[in-house]
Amino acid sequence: MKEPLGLDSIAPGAAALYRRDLAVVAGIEKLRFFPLALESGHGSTLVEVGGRELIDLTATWTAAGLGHGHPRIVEAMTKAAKTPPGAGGLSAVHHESVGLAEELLAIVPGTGDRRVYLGHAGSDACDVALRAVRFNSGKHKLVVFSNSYHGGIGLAMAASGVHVDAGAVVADSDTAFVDYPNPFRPPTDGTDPLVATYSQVEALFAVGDVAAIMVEPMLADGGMVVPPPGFLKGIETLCRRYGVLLCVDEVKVGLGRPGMMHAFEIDGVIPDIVCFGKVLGNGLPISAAIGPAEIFDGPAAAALLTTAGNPICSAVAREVLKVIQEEDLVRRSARAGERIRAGFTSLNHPRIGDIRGHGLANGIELVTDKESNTPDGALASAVVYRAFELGVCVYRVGGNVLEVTPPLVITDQEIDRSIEIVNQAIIDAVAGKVSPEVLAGYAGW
């Protein structure tokens, strides 16, 4: 493999480290926008090799989303691996994992009897979720929408838009996709976003043997897309008037992130499925399905992980939720969340075409000129690079949209000096000061 350009700007250790990479690791698992190579991390701040800060403004894909190095994580951990009952949930009970089922199911509203799958990550979630519904409703179609993302294996990665578009998996035969509303970028025939997209799914619904319909309650990695109010609303009436069940994807933008406990709260909708993952780790491999003992509970062994449930993960997970409601972390991320937006709407620059979020959940449009409001992916390439040059780590979603998702410990003050940062990266790149030649080493998505 060609080794990318850039290199040679940052740290030799930093080099030396990244270079060790392209060696040996795997091609397909890599999604690189510079040449980011850590050493460590504390709070909301990533550590290069050889000692450059940068502030963290996307929480690992929000996989960090309590920071790094949290204390109250670092204690839950070391206290669960010094005499663990076990490796796993598969063949065995323990309480970590049993009190975790327990804590979901008190913070996740529904009703009726109702199980927990716990998994390793939000993709697993997912995709036993989609299999299970399929198997156990008696009903096979699959209703998702464009530009998703679920997972990147499985039932879910084919129900994800963001894989089928990228030519990377097959999209399920039984799996129809439709348009997510976005107020930003309405149909072009002028139909509101909402009416397009609730005829889309009716007329789905209406042929019948749809099983489950799945949605983000924000668009996050096909472009921090926020729905117009009343979306997931409508989609619940729609569900409920055709016996389809609601799956709420919450693995990206939940607990605690949306400036709420859960991103379907915006709309106060009760999801029959909700799929967990990423914070509830806070960068340990564990997730979680919640919905009806039905669908969940048969048959045995259908979704085996040996060390699915494990206890070191589970004990982690439930300090996790602690954590964000002991520390007020939902109260911090919705009053973060509105410093980051109006930071950004006071830079008024031209070419930032659209501002969006719910809490610590954010999207950065970049356009070419906000007459047009083109979308302009190659700035947005440039801007995350330059912005890794200055010291903010962020990455791009959508093709042109800045993905801002700090973790929900980050100060007032790294707001204020990452929104300046970011600000000068897009003066940067507009002048050209990152060359097309660098940028073709980190495409991203």
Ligand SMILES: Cc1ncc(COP(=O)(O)O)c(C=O)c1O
Given for the second form:
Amino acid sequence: MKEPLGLDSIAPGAAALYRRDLAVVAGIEKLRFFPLALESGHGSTLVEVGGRELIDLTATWTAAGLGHGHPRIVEAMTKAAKTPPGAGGLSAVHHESVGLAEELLAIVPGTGDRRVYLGHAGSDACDVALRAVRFNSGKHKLVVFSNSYHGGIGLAMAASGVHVDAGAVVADSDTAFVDYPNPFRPPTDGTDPLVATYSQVEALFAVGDVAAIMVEPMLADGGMVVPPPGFLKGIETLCRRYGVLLCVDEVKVGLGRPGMMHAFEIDGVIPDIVCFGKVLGNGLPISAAIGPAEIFDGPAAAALLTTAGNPICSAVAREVLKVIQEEDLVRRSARAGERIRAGFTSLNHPRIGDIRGHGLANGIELVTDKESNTPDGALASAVVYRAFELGVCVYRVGGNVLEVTPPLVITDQEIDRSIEIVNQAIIDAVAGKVSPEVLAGYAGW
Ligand SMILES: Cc1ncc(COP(=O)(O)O)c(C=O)c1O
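Condition change, the form predicted alone to the form predicted in complex with this ligand:
Up next: the whole complex, starting with the chain shown before.
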């Protein structure tokens, strides 16, 4: 990959590491917005090589949801690593994976005999869930949403609007995409966004042969869109009417982040299948898909990963669930989210078109002006770059939306300081302080 500009303005050690990465690590797995080269992290702070500290508004795309280096997670991991009962749940059982599955079932509402698939990433959890519903139901079609993100591999990738639109994968031929209801950008013909979505979904369900619909409770990578209240309830009603399974993808915003344990609780639905990832391992690779036994029990040996359900990741995941409850992080997330949205609202910035979110899953949408609300992706690129220079790590989704998803442990002081910095970054970006030539090397999505 060609060396981007901007490396001379970071610490020499950071630049050297960034160059080494360019030379050896596959570009296919990179999504870069600025030259971030890290040495360590603690809480909601990231430490760049050379020692500069940044406030982390990303939690590594929500994976480090409890913050970096949480002492209880370090302890759980170390303890499990010292006397591991093997290295995976493929051909042996051990108490950590069984305990985790039991604990997940206890916190996810549902009825009947259910099973937990344990995997490594949100991608394989979603992929296996989609494959399993197809296989088990004997129906071939799936319904998903435009601009959705369910994974970077297999069927989960082919059913992700973001990847299909980017040309990174060919859409699965039996998967149909429908519009996600966006109150800030409703259909141009004046139709209510919910009505428009439901009519697309119902038309597909009515034709038949639909195994499942997979939905994000907030359209995260597609722009942190908060759907109108009741959205999932309406989808659930359609699912029940047409015998289609409801799969809710909680990978990005679930487990405490939305100011509730699960984002699907916002609309009070009971999904058939729920997928988890990211924060479940607080940075370690573990994911889960939970649903009916008849779907996840067969056929045997159809979703094998040697180290799935391994004791170290499983022990960490169990501790993550405990910490969320014992440190009252659901309530903290709700309060901190209110502070973030109030803080951005008080800026009254002419280039911020919309501020939305639940708990610590927030989107700040940048526009050319408030009259037209035209999305300004170029401004968003410049803002995230400038924020990095000024000491805040924040990423961009859906082209022009700043994704504000800090660790659930972020303090009020960190929130206030990060908003000041992002405000300055917007002012500087509007003033042209970030050159397009530099940005060209960090195209992101
Ligand atoms: C909603 C959602 N589902 C699934 C995934 C895939 O997770 P992972 O990248 O950890 O495999 C993501 C990743 O961003 C996501 O946002």
